[in-house]
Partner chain sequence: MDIYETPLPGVGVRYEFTAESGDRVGIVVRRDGKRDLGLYDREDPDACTGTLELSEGDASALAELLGGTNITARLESLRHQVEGLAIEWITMPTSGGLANRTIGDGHIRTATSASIVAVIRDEVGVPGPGPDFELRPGDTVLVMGSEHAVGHARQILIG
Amino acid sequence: MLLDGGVHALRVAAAAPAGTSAVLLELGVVLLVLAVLGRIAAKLGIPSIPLYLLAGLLMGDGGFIPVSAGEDFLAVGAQIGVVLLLLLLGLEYSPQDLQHGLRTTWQAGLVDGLANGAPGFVLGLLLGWSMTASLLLAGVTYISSSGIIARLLDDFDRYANRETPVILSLLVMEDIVMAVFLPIMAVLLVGASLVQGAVAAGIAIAIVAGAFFISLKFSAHVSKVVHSHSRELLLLSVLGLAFVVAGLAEAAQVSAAVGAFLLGLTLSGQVADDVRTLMPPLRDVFGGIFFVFFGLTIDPRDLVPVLLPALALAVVTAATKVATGMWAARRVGIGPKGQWRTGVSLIPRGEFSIVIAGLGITAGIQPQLGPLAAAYVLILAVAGSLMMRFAARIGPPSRWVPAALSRS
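Can I get the structure for only this chain, the form predicted on its own?
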């Protein structure tokens, strides 16, 4: 009797929800595709991210090999990937580094906003879109992809470069602007007043300022509490804290990515050194899932009608990003090659642009916003990654001008 009961209990424990086999099968295929593409990218000496994006495009709705059973898991995995990418990015810098960077680059951040938001806003108006839809497109073209850029800086071993703090300062400023921009747009999209939008923005700013204060004043205390000589306990503590902070930030509409980045800034000393050693493999796996999932959300058939406007917008805003980055780097005394690397590093667009477009899609404000943003992001995610990879061979522009003049 007891034996029968034990067998029954084991059967219950081993039972899985219906459809589990299909989910496991498709997730296995996705991970194997990532492994194969990563090897191909390494063999060719190019970044793996463009290949991951294209793979997602081919496996999404309307692609050649649709993957649907594991979509929920991939969506969560993609979020985890962004959190880990930004957490490790924050671990590279102390609050004092960030404070210094923001103090020296706030003017560049202002120029960045005007130069890269204006093309999207103008195109929206030219296409006959409403003011709100045009503002959303301005947000899409303004914000660079912290996730892609952080991953590529690590891939190309450029964290120690002199221009990297300038790049990160601009990215953090963009993320902070998003912490204000997203709540305001969310309120405007539901027809609320400007006063209600201002209140939402005030709450977001207060949360970000509070997080910065904790980073500056209590970094050593937080690190001491999290520290453990056990790798397992340290990893569990940091991951748990990262997801809690990211979840709270997301609930407050500040963005999970910003929350994870601020936690990374707060951890310092031996804890930061140990986590930087333990976490990269985990980040690489979930980071790859993020880029595949991004591709999965795009239906290739929707891209065709908006391809030309997206291409024109990509060319213009790639140029404005390069100009902005070069100007910011030149202001702090970085040489022409570093200025060029700064400019091209800001070209990729990604997760935030998709989030902004998603707000418009949910509100049903403009049917073309989603496909246009998707095509735009795909173009600049691929082109920007390749530009970062081959920046030394292509530029800086000062190399082209004398060559052209000498030929004439």
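Can you switch from the form predicted on its own and show the form predicted together with its partner chain instead?
Just this one chain is shown here; partners and other molecules are left out.
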């Protein structure tokens, strides 16, 4: 009997599709590449996101290492990565954070959106792109990377600095704006007319408002239902809920990412605390797959023609971010050096720029959007992080500082 059981197990293994070993091998290699790159990034003191992107570019079509067998899994893994990225982003914020953020920073948020979205939008139009594709590019240039910036603020011990609340509030505002922006874009991408677009925008805003309302009034109830003291059951509940909500949102053409973000906002209290400690490793693994997959979908040869526009866009939007940040910090009475730190800290772009560009790629609207966004994020994730690190040494440019304050 024992022998029979053993043989049976072997048969099951043998019955697996012929390509299984190739899939496992490829996935293993991809994950190991991520692991090595992550270590290199940590050594160099730069975020790992640009390296993951680069790895994706170098693999796959037109790259050095072909990845084909595992592509289906990577595609699903990337989708899971987006859902987890946004779920945890939503979990980061309590309803109070959002209320406070909206009340105190909406003006700075508005300036931030206009000053940093406009360059992307204009460049899109200059390149002869459609309205929708240009709007997506505006989103790419607008949104700073909460992931990279929060991580670096921690690494550089800047949480206690007086300008830090300004930076964090701006990041919150951007995330709120994105919760409205993404669903509107999702509708525009399926080729809606202006009227349909307006209706869709209304619905999107209503859904977001609804989620905010639930998160403000009923999050304790929702969270109580989901919570469990077993880590396994808690993970299963939250992951299951996240995928169901994301799937439903996707089916309703609101984008899975937005669904996950809104679910994250709705959960709070003990559930949020527990999930925040449990889920980050999972998010980082699948998030890594997301960046690799995004790189995989782009042929590195397509990067060459967009390199100059990406560089120009990077320079312009780095400057507009610095200006926005300095303005926002000055309004709350931060000194010149702190203003400079605020501005520089907002430069890094990362995960959300890629999420937004990914929407365009899936919809297939503008073949250049993906390569341009990839090059842009590569430049600003690395350059922005380095500028944050050396902010004190490179600035602020002395002529911006009144003579009386610049003694040192």
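Since the structure is predicted, the reported quantities are computational estimates derived from the model, not experimental observations. Numbering follows the first chain given and starts at 1. The term rigid core refers to the maximal set of C-alpha atoms that superpose within 1.5 Å between the two forms.
Participant: Has the Cα of residue 129 moved 2 Å or more between these two forms, judged after a core fit?
Facilitator: No.
Participant: Answer yes if the Cα of residue 333 shifts by 2 angstroms or more between these two forms on a rigid-core superposition, and no otherwise.
Facilitator: Comparing forms between these two forms, the residue 333 CA shifts below 2 Å.
Participant: Does the C-alpha of residue 272 move 2 Å or more between these two forms once the rigid core is lined up?
Facilitator: Passes the 2 Å threshold, so yes.
Participant: Once the rigid core is matched, what's the CA displacement of residue 301 between these two forms in angstrom?
Facilitator: Value for residue 301 between these two forms: 3.5 Å of C-alpha shift.
Participant: Rigid core superposed, I'd like the Cα shift of residue 220 between these two forms in Å.
Facilitator: Once the two forms are fitted on their core, the shift reads 9.9 Å.
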